[in-house]
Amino acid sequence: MSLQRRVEALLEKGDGPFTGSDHALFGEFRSALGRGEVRAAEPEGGRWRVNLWVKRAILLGFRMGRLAPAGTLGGAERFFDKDTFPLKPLALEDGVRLVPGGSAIRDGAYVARGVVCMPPMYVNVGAYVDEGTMIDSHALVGSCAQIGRRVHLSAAAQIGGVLEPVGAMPVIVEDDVLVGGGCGVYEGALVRRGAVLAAGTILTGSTPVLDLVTGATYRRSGDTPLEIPAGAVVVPGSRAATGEHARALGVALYTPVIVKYRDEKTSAATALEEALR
């Protein structure tokens, strides 16, 4: 029987009671997540599909787990977490550069060869971080977030996860995206390949993104997430608030703005520099 079918049978237990075999099965599932063999969401013909059973199983792990010591820092400080989610057991052969200094990766997160982790940073369970990506200091990759190849998550970038609601699309950042310092990508936003987010850009489901190149406005609609087009260069901007009182006070609302598009010959850094001149 496949891992998915066995896990789906375990999900029927709800709140238990859970046996030793149940915990062993959850450990098998968590290991498959950590190897990238199962994912919370995956590409399918240019679109992304949410794997509901994976997200449900991660949530079940929190119900199954008991609070236990979760590791030490320098042998002096102690940490406590659910025993179903220990730290990821990395080895030198994994080819991940994890620089000392307060970083943590939860088991059940996939971190590919060539990923660089600068301290302090955090990768949560269910996240998928592909080859050659840089996770800079104070950056977060939230639960179930999907990060592509050669992505640069600059210092203090926050990539939300979206574990719940179960059917919701997690945050997805495709290949070759540059996420500037202090950016936030939340609420299942989808950043397509090669896009550039200037420092301080915040993407949420409730904030429209204005495209000054095409005249389009991008926003979340129902189950369709906010989607940033491939190669878009996005900077923080503002738009005038509506209403007589707002106009009288000169109130403006934060709005991300697409100011140009990259081409294959233009690096992300160069595109951003030109856009901000």
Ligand SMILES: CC(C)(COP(=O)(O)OP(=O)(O)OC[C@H]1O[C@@H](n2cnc3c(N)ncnc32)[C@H](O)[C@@H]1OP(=O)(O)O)[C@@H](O)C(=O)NCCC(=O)NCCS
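Take the two forms, find the largest set of C-alpha atoms that superpose within 1.5 Å, and that set is the rigid core. Positions refer to the first chain, counted from 1. These numbers were taken from a predicted model, which means no experiment stands behind them. What changes on going to the form predicted together with the ligand:
Relative to the superposed core, D263 undergoes a C-alpha shift of no less than 2 Å between the two forms.
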Second form
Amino acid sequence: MSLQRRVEALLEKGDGPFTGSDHALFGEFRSALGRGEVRAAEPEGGRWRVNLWVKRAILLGFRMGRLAPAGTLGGAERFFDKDTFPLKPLALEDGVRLVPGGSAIRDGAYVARGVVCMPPMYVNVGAYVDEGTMIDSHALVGSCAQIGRRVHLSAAAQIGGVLEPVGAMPVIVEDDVLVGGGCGVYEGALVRRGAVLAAGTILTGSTPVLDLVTGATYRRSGDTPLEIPAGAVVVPGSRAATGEHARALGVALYTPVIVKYRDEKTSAATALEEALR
Ligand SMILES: CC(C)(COP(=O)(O)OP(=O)(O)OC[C@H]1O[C@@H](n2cnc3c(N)ncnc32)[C@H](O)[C@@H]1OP(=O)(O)O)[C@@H](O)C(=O)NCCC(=O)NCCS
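Next up, the form predicted together with the ligand, please; the one we just looked at was the form predicted alone.
Every component of the complex follows; first up is the chain already shown.
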């Protein structure tokens, strides 16, 4: 039986009790996630298919887990976590540069060769981070987030997860995107290939994005996430708030704005430093 089928049967158990072989199956599932063979969402002919069973299985892992020592610092037990979510057993041969200092990658996250992780940073379970991506200091890759190749997650960029608050669609950031310093991408936003989020841009499921080039307004609708088009350059902006009081008080609301589509100037401003890789 496929791993998915067996995990789905385990999901039927709800709150348990769970046997040793249930724990072994969860370990098998977590290893498949960690190898990138199972993903919370995956590209399928230009679209993204969400594998809801993966998120449900991760949540089950939290219910199954017991608190246990989760790592040492200076020889002393200093960390405690659910035993179903140990640290990823990284080795030199994996080719990931993990600089010391307050960083962690939970097992069940896929981190490809050539990824650079600057401390402190955190990659949560179910995340998928593809080759050549830079995760800079104070950056978060939330649970199940899908990050493409050569993405730059700049300092303090926050990529939200799906576990809490409850959300079905993971955040997806495609290849060659620059997520500027201090950005936040939450609630299943989909950032298409090569887009640039200027420093401080925040995207959520409720944020409309105004395209000054085409005149379009992008927003989430139903099950379709907020989607930033390929190559869009998004900067923090504002729009007049609606309503009598807003008008009287001159209130404006934060609104991300697409000011242009990537050109040579943008590419020069966002070029990655090969020497750092
Ligand atoms: C988006 C960015 C790459 C600039 O791209 P660019 O293609 O060079 O943009 P341009 O200079 O051609 O600007 C286009 C328009 O957007 C405006 N703009 C550019 N960046 C802006 C920003 N961050 N906020 C608000 N407006 C901005 C410009 O003023 C210009 O408008 P104008 O023609 O009315 O003056 C840059 O602003 C940025 O955010 N870089 C990332 C910085 C960062 O986080 N680095 C991480 C290091 S850890």
